[in-house]
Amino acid sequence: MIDFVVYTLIFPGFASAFFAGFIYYGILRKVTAHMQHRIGPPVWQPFLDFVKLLAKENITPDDSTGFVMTLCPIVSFASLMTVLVFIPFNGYALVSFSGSILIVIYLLVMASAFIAIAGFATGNPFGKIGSVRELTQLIAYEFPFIVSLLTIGFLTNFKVSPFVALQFPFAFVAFVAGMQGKFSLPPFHIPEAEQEIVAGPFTEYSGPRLAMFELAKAASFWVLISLGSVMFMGASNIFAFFINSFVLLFAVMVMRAVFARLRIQQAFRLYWFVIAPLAIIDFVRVLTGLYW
């Protein structure tokens, strides 16, 4: 019963992806800054925008359905926390069995596709332009980044377990790549490009509501991070697991400091045509047992 409670609620837990959330993205926004030779906002910025949203008001545009935007990031937070359940930390899973993996891949499309109803749900045109293009990249991103946890889940009885994937560098690719288009940073920033179409479906968010999405994409974080480091990089303790993370996190880094942000075209053909057949080939390898 202990255990349970310490996994749930502390590590890795909901006290878990709320800080190192929130630190992973303030870390990520510093050396980011460093590195396009800014200054930067402090590393526990995140936490104090969360907090001062709480302290607004949830503002309900007429053409809104209110409902629907407080549900939304409700949905989208709980099923990325419920993914935590299924990666195992230092050995221990709170649930483990053959085929979890694909619970955490429909988790995963969960927590993106209640984006995309958000912006819908604003009434607001920018918001409904952001939701589409959401959902155009959501299609675009998923069956590489699908393809490439498929591939590990073969080996692993499709059971989310650490496994050392140095063997099928396209897969890890592939899975890096859709992280990318999950956290929505450059250069797939497309659903909220800020030039075009202010905030995309998070325009009409305001007060706890966007603190709630905050919350979610901190814990997206987390969530991704975790996953690639135990999946991919064979995290089995705590300290390879967060040297695996802090490697991973460098890497999407590096991305969103270097790219610019494509157009929604340049980003499906990024996906189907470059970054697909790269995964499709690592799963191949796989099904026919040409690896080593």
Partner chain sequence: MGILSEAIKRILERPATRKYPKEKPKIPEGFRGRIEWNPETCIFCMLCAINCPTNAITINKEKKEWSIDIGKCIFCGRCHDVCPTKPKSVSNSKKYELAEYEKEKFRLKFRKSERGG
Second form
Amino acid sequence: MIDFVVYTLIFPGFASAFFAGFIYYGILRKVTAHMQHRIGPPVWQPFLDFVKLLAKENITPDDSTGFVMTLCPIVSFASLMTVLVFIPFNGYALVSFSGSILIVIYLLVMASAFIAIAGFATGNPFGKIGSVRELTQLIAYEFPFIVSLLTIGFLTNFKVSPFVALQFPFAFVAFVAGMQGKFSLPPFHIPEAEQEIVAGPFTEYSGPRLAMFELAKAASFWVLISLGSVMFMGASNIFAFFINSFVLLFAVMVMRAVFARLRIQQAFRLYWFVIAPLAIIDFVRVLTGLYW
Amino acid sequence: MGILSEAIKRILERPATRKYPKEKPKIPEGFRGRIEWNPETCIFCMLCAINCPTNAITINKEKKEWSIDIGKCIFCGRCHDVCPTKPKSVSNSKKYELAEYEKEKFRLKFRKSERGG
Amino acid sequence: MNEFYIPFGPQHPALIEPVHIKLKVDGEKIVDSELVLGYNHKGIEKSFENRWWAKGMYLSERVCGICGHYHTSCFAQGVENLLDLEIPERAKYIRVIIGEIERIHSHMLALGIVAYELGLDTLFHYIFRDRELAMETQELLTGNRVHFVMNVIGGVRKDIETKYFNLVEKNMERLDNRLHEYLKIFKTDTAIRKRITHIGYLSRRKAKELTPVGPNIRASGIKYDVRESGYLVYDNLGFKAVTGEGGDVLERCVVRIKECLESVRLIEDALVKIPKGEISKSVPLLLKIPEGRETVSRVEAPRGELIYYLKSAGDKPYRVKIRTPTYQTFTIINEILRGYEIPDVPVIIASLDPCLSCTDRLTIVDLNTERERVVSGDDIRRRETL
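Mind pulling up the form predicted together with its partner chain next to the form predicted on its own we just looked at?
Whole complex next, starting from this chain.
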């Protein structure tokens, strides 16, 4: 029982997702700032933003559905938190059964889909365009992302468990690309392109609701990077886990720093015609046993 | 890939930006900051007041008063250019942090006292 | 057909200037566009008319924050034309040097904005960092980062001291290196090229028909540059206009970078050739020009040809008419937006390097009758008519 409480509330559950997620995001912003040759915000800046937003007013525009607007960030955050149950940290997962990868995939889609629903709920034209883009992008990156997870799944009995994916570099590439799409970071920051559609789905969001979305975003950093470092880089203990996490985080940073935003059609084409075939190569290799 | 190599190179370098209020920028010679008035040499010829493009400078000849509204001043230095005295009694200083909470504080008034101070 | 209007501006995160473009879109495709100006009217042309000539200089500098030196150069040149005054050679060189530095920082600003619209913040920050070299040089030479007040009627206000020449040359050399780097990045980076090649295309024929000015027309292959006429000392410096071929967003960026390189060369050349001597002819403080005299003065500002029309009313202008380059360039906005998609709009607009502060004109729309009319000077004087 105490085990369960510690696992869900402290590590790797809520508290870790809260702190580590925000710290990851802070590090991401800080190091990207240095790459851009500027000082950048302090590492704890996302916390400050979060606390500030909590103290602000919730604004519900006339055209929007307030209930859905409140619900979406909570569901998004909750589904990401649930993923943590299946990820083995230090070699131990709270829930571990054959087929848990499928549930993880499902929960991760939930997290993104509710962002899109939030955009529709606000009733703002920019929010709607942002949501359409979010969904289009979801369709684009989800296929290679799922294929890459299933590639590993075939070898781990569809269970989220430590695995070193050295033989499957293409699956790893597909995973990282999908991860970048899920974070909406360059070159896939299409749904939130501020120069085109202000803030996309989050345009009308303010106050505690936006804070919840920030929290969900931080949680997605923690969850997806943890997933990658366990499933693809084989972290079986805490030490390896954090090293792997930072390597992944660095990859995310570099991509964020050097890529321009793609157009939505270009992103779609990139995912389906470049990354998906790569992922399928590895998938086919697993199915046919052509790996060493 | 030009951007990538530069981005990696910059990670450990000192950033190009500065934390301004803590770290002051270097002010070059000839910087045009707040206008300062030297009562020693001023002859109250009114040239600076007449030529000021925004009428920021006002002079009261009787009271020997020289005043400037920093809120109106555009720091063009024309008052300095037209000043006939030697050394010039109106000139740009290097002061640049001029923000105030109240508009009244922009209206600076100087008076030439008998002792000349 | 499912066509509807979406607004671009006047408040839009992409372009932090108050321009309003009504886009008629079919899905994501732009069918038609309409430009709405009038959010930023400052009444400057009118204000000239109750200022002395010498004070007008300071007002003309405030038309634009980025190309202020060109506005004063143009105004001063016009007044000198009216007076039949030939300014000293050294003053001409100084005007060219300061102007070309201003051109560099203006073009780099435009490039930075294009990078920002592409969602490539890193390049934006690099370009703005290197733009700082030009800004520092300006501050060193003139005493201010913007609004240099270098020009006075009859010459320049302040001499460039020889001890700074080394520093300026060093800065120019560094800028030269960096600009070559950016030229390479814009020409080779796939992520950038994917977004900006064949976007916002303006053919040579259309350019001739619609006549934008500045880098926007030169990128379409038409050599139109006022500096070619050799005003000030551009013919001594062997100026060569830069032209491009493509006519798309990429080509406009490339032309801007090449112009910056040409400017660097001009500055380095001018620092060598600059003669000794006085820097300004003395003109009376209260300048009197015979009434009714008029002139047209033009210079090549960073955004293109800038024209001032001046008519004298004695100690003040009777009329000052400013034709800013962006106003002329906006003729092509429909042509280069039509047929492209919403994500391209910010990039295309940014590639024009619009300066709304210079451009805006006042139009009054009567909401009851939806009748538009342009307000004349008399109307502004008589407030009750508004």
